[in-house]
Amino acid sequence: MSHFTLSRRHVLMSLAAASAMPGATFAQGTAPKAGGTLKISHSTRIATLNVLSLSGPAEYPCIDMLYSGLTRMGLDNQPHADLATEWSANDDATEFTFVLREGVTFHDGTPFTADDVVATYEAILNPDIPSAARSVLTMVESVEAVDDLTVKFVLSAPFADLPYSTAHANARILSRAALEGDLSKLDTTANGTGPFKLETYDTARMVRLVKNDAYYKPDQPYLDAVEMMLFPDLAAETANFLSGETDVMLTVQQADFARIAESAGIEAQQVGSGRYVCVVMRQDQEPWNDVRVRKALGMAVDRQLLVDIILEGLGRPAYDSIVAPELEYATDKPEIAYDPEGARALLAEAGYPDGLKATLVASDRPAIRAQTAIALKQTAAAAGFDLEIKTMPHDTYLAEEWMKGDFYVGYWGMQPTIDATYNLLLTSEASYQDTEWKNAEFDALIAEGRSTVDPELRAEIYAKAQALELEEKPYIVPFFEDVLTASRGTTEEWHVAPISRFYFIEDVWMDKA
């Protein structure tokens, strides 16, 4: 089946088919119970609730509860209905029409209409407004409210993946009133159409959300409230969960997974994912502007050792591409063997016969960043790399190092398509272009890929793009990490998608006496 046919199948699906979300059906005798407060622990601060720009791992569950998008990614990595009940495209995928859900209101009681969709996408596409979703929507030429419940997208070029892009976690719908007001208020307030409403926002302690009685899914959410509770101390987070003080650990560390999974009354989940740590090497700075140095560092990584030691085996080696193997059009990546002697030879060829000294910076959250840095220091030493590891608090890292430093450890979740993956980080106009690897040929391939409908041609185009990435090596990507989460046995229907931006907490219920 062609990619365009697949997209059209999702484009044309009816409300009944499109809204079949994980956790929406229950076995006989296990009808969900209403009520209760779900307590979710996490280890990174919720720095903002601004749906347009946020990027923190604990921020995504909040916006998934507070806001809805036109579409929403399911556990099957496909777009499903959310505020749009159905959508259709013209023959060459240059125009899409979305039919909107009737009777939806924002949390303040004002009606949701097509005008709010238009205002949201105008904001996303406005270069003066920080927006993480802009890079996957640049082909949108105009958004028009045909009537109160119909929106028409006109694209500058064919783009069969538009329903994936409208499901972008940062493309949730805001009201026109909020967007025409003081945008700084979006950091600490929320007026969405999602299943929960904001009651308390305390960035240093707890964010509390309460049931939205007007949510569009009948009788949902089942919970009365959700509390997102910050535990900067990972040991304290685990202890509170195991003692029953919290119901869900949003992210379980690899070192704790086996112990937690073996504990009575706990359900631990291991979800294969394209989530990865990457070593950022700014290519407008020496020595990283020399591809031989970058390749030498790639050869200095013992990838299987890192999977075994850091991930406790809960992942798989990756070979310096940010494209997850599960994505459509992903190519097989050649294995990169641990070869310290070969790396030394490349360093010598690049002008470093006595090795190379550098400072590698890592945030302390999540812990996997610093663990990767330390392991890399050890495996790269035999290859002539003398790495000093500098670990800093996550807030300091965000303020001083991220998108600024020349050699640091990044951390990213899986994206739904190759187009979204590369436009997040590697195209010249990517949302988070942090390497200064700007390659005109690569940019042209990605632009051509998103404008091509024929699946065989798209496969050829994306294969060339991935080959360029491998040849130029903008990142070191040592492994893909499984998503690890855990819930108490009394917490039913807790799910995390492989793209850990979508949680379906409206389906969760508490089976407590």
Given for the second form:
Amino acid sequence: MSHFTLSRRHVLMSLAAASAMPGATFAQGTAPKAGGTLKISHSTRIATLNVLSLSGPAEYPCIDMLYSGLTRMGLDNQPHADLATEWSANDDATEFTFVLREGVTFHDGTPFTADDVVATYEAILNPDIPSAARSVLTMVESVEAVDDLTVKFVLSAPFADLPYSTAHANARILSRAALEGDLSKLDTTANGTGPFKLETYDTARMVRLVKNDAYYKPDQPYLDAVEMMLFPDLAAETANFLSGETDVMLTVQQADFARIAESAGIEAQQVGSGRYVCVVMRQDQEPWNDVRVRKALGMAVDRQLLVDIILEGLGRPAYDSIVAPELEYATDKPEIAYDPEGARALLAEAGYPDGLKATLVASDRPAIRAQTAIALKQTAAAAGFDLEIKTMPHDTYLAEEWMKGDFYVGYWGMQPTIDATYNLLLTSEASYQDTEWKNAEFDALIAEGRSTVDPELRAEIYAKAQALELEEKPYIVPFFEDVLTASRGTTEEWHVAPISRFYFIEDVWMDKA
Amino acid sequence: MRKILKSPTGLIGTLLLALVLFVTIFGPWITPYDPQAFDARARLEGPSLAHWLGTDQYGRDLLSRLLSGAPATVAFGLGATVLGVGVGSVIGVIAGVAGGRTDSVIMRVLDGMLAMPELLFTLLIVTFLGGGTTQAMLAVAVTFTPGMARISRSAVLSVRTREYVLAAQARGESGAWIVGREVLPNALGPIIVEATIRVSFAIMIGATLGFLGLGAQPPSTEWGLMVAEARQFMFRNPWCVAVPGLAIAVTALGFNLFGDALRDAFDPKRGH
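Which structure goes with the form predicted in complex with the partner chain, now that we have seen the form predicted alone?
The next block holds the full complex; its first chain is the one shown before.
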């Protein structure tokens, strides 16, 4: 991990801003061909296009195509220039100035100006509007337009990682007109500055996007159109991909990866990632309010077995921290051995000498959730946990169980920083705080880490926060899953970032004669 | 019984049914392995000496799972049918015996229910009641009710005007006595035949619901659920889909053939 001082960080930032976007270089040296329709298959519904609040795995590529942000995370896990061409901070990182790109227009032809940036960030920070990016931007006190192409962020506390926050997938720039209109229209319409425009939005079948000729990168996007095709049935999705009906499988299931990778004319990619399944235990409810019960469950998980069986080895065991080892300031997590006897003893100590009965809810999408539940039931049985599994369709799960139930299987993608990781789920004010853990000491550490500039001090603070997470065990995290995707050999430059929110589809082209 | 065994369909049906019933009753006692035990080293294997029918994606022994799932699967079919047939025939007998306006009202309501496709109707009820084995069984029973009512009513109608019923009426017997002693025993044949055939439908609908995730919940060994769970691994080990799928087919076939033979045996026109 690199530790730069703030001034060196500035240099790094401007370098990043000046350098070309990742993926814009072509390994084979062949010039990209324009034209073609890229068909991307996915297995989860695109339930909304509301860029402020969406969180679906197939919804992220859509907003990555429809909208642009001030900055954008590259495949290298660093923020790069997007609508902002360069940015600078004052010495104590409490004021950031972003210089905006000239001549950018929204899909409806209206020009993009600093005023739209101000309107967007005011909407994100408005507590009355649901927005997923707010938790990483709470330190922003005010956003003002200096002139048409300059925006100044004033922060209430120092925060060197602001360009990471502005690259949050849900912090994309909307027009002031859209934000002042009916916000429910954002669910089904989109007027962004991204490389593609929305043509058809059919949540049950297909979302079709067409080329935005006015996109700021010259000659890009290369594709004429992108179709996001929904295949609720996994076997059908694979069959359609293998038969050539679709060009890209957004997510490949572990079970099919080897078979797809071996098929001729197909390029399968395995990207190491901090994506994880977590067992949510609501801590304002019996029996999960007792940390001994949570620890016992943690000891009753045979992590290596889960990696071998469920991930088919395409991942690594995790030890009950949602912080991926790749993140800056991540500490080494001690291995938690499978110890059913120890777990049983701990359960008895917590007042459950005869074991514990509980109903574990798992959505059926992706299949890994139910598989984790089944494997967990099996390995935890030896420790006296009698888990009954209840599966349900994903839509039912989202409506009835998620953020409400007391014991269910969650599933999350990787975040770019520790701050973003914890503010997504674990701090009291987190975007999707679903455990009711709410630890004041932890909140204070995260807030302190955020406003600390010195990297060594930050490392120390984040180490404490991670130690607290391990000690209190708000979640069981059995493994980190590699991101698996596949594309047809004729599809060039298809990439998935480890945090799988950014796809750079404007770089993709099809080598079809 | 001898009549049934004489026809080839009857013989095959009886044999299949005997096999299914044997597995249903003794299956869980004779599993070679724990049906839920994982084995990371023996995943998705084809049949071998150690695992006669192979293993599934968790390395669980398929034969053991098949045997342990038999009672749940078959009991589901039997239970749903008994419930549906019971309620349906009572309604049908009431309608048939009462006649007139009562008959018309009951039958029009049931006709309305019959107009809906069986699986769709079941899905509707399960969606309303929530998933789970009991709910699914109730749903199938409700779906079966209108059809059974129709059949029992027609059976009653054909008996109601027979001479022995008229004679009983002439003797001044009570209505209940006539229904219980004269009408029902003679109308029972078609009802039993229909019920037997319906067991196979119930098993298939139950398996379908399990397959759709609305019936039994994992890691239950209900056969429909086994197919659903293994489907993703179909190309890597066809056995994990074929084994429970075939078991469902054999069971359904057994009940169906047996029911057919039963019908032939009851039918005087086909008797020799």
